[in-house]
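Given next, in C-alpha cells, is a single chain: the form predicted on its own.
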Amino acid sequence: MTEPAARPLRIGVFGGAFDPPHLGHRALAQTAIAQLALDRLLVIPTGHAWHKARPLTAAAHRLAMVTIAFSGLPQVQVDARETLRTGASYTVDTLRELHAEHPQAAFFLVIGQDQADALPSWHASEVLPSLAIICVAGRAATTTAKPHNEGLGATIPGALSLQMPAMAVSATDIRQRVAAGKSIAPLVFEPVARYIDQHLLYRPH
C-alpha cells in the first residue's frame, strides 16, 4: 500500500499598507487562520503604494508596528519583501515569487471588502485567481469559509467569503485622531499606540 500524500501547505497572504495596523487587521488575520485552516499567514506590508495619493509612513515603522500588532499568533509571519522592492509593488509579483518558493503549497489571498471592490483596478488582476484563492471578509454571522454568494463569484472566480462581524475602524480615522490629539485606545493595541506616540507618527507637520 502506498502512503497517502501529505496535505499541501496552506499559506495565507495578507497584504496592506498597515499604516497603522489596527484591531480590524488582527481580527481578520485570526478569522482567516481559523476559517481557512491556515498553516501560515504571511502579513506583507506594502512597499511603494502605486494606488495611494499620500506617501506611506516609512517601511521600518510599519514593519515594527505589524510585528507588535500580530504578536502572539503563531501562524503569522511578517514578510518584508514588498518593502524591499524598488518601484511599484504588485500583489501578482508577490504571489508569483511565493509560488516559486513553495510550488506545492495552496495559497489564499486575504482581503477586505474595500479591497475586493477595487480588485479590478489591481495590476494583472485577471491573473490573481490562478495564483491564489481570493478570500474576502464578509459580514454574515456564520463561522466558516464558504463560496461567496453575493455576486462576487461572477467577478472573482472561486472566491470565498470569510465571515466576521463588522468593525468600525480604519487606518485613516486613526491617523486623523492622532493628528487631532485624540485617543486611539479603542482602535489599536496599546503597544502600537505607544509606538506611535514614541515615534511621533501621524503628527501634523
Given for the second form:
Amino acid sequence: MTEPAARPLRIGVFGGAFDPPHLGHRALAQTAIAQLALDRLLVIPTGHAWHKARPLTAAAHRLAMVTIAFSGLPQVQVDARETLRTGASYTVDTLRELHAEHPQAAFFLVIGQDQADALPSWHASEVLPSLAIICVAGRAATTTAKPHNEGLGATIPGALSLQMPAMAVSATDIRQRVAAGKSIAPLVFEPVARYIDQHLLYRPH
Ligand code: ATP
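Having seen the form predicted on its own, please provide the structure of the form predicted together with ligand ATP.
What follows is the entire complex, opening with the chain shown before.
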C-alpha cells in the first residue's frame, strides 16, 4: 500500500507595523490559525513602512513586543526578515522569498479590512493573489479609525473572509492613550503594557 501524499504545509503570513501589537492582532492571529487550519503563522513586523507617514518605533522594541504579544500560540513564528532589509519593505518580496524557501507550501496572507481597501496601492499588488490566498478580517471603528467597508473587496481575486468578532482597537489609539497618560489595560496583552511602561514607549517628548 502506498502512503497518502503529505498535504502541503499551510503557512499564514501576517505583517504589520505592530507599533504596538494589541489584542486585535492576537485575535486575528488566533482566528486565522483556526479558520485556515494553519500549520504555521509567520508574524512579520515591517521594516521601513513605506505606507506609514510617521517613523516607527525601533524594530528591536517591536520585535520584543510581538514575541510577547503572540506567546502561547504554538503555530506563531516571529520573523524578523523585513526589519533586516534596507530600504522599503514590500510584501511581494517577502512572499517570493517564502515561496523559494517552501516551494510546496500553500500561503495565506492575513490582513484587516483597512489593508484590503489599500491593497491596490501596494507595490506589485496585482501579483499578490498568485503568491498567496488573501484572507481579510473586518475591523471595527475606534476613536481614531473610521470603520471600513463591510465585506470583502470584490476586486481581490480568490480572497477569503475571516470571521471574527470586530474589535475596536488600533495601535494609533494605544499610542495616543499612552501619550495622554490613560490606561491601555483592555487593549493590549498585559505583559505588552508592562514592556511599554518599562521602556517608556509612546511618551510625549
Ligand atoms: P495603526 O493604528 O498604527 O495604523 P494598526 O492597529 O492598524 O496600526 P497594524 O500593525 O498596522 O496595526 O496592523 C497589522 C495588520 O493587522 C493589518 O492588516 C491590520 O488591518 C490588522 N489589524 C489591526 N488591528 C485590527 C483589528 N482590531 N481587527 C482586525 N484586524 C486588525
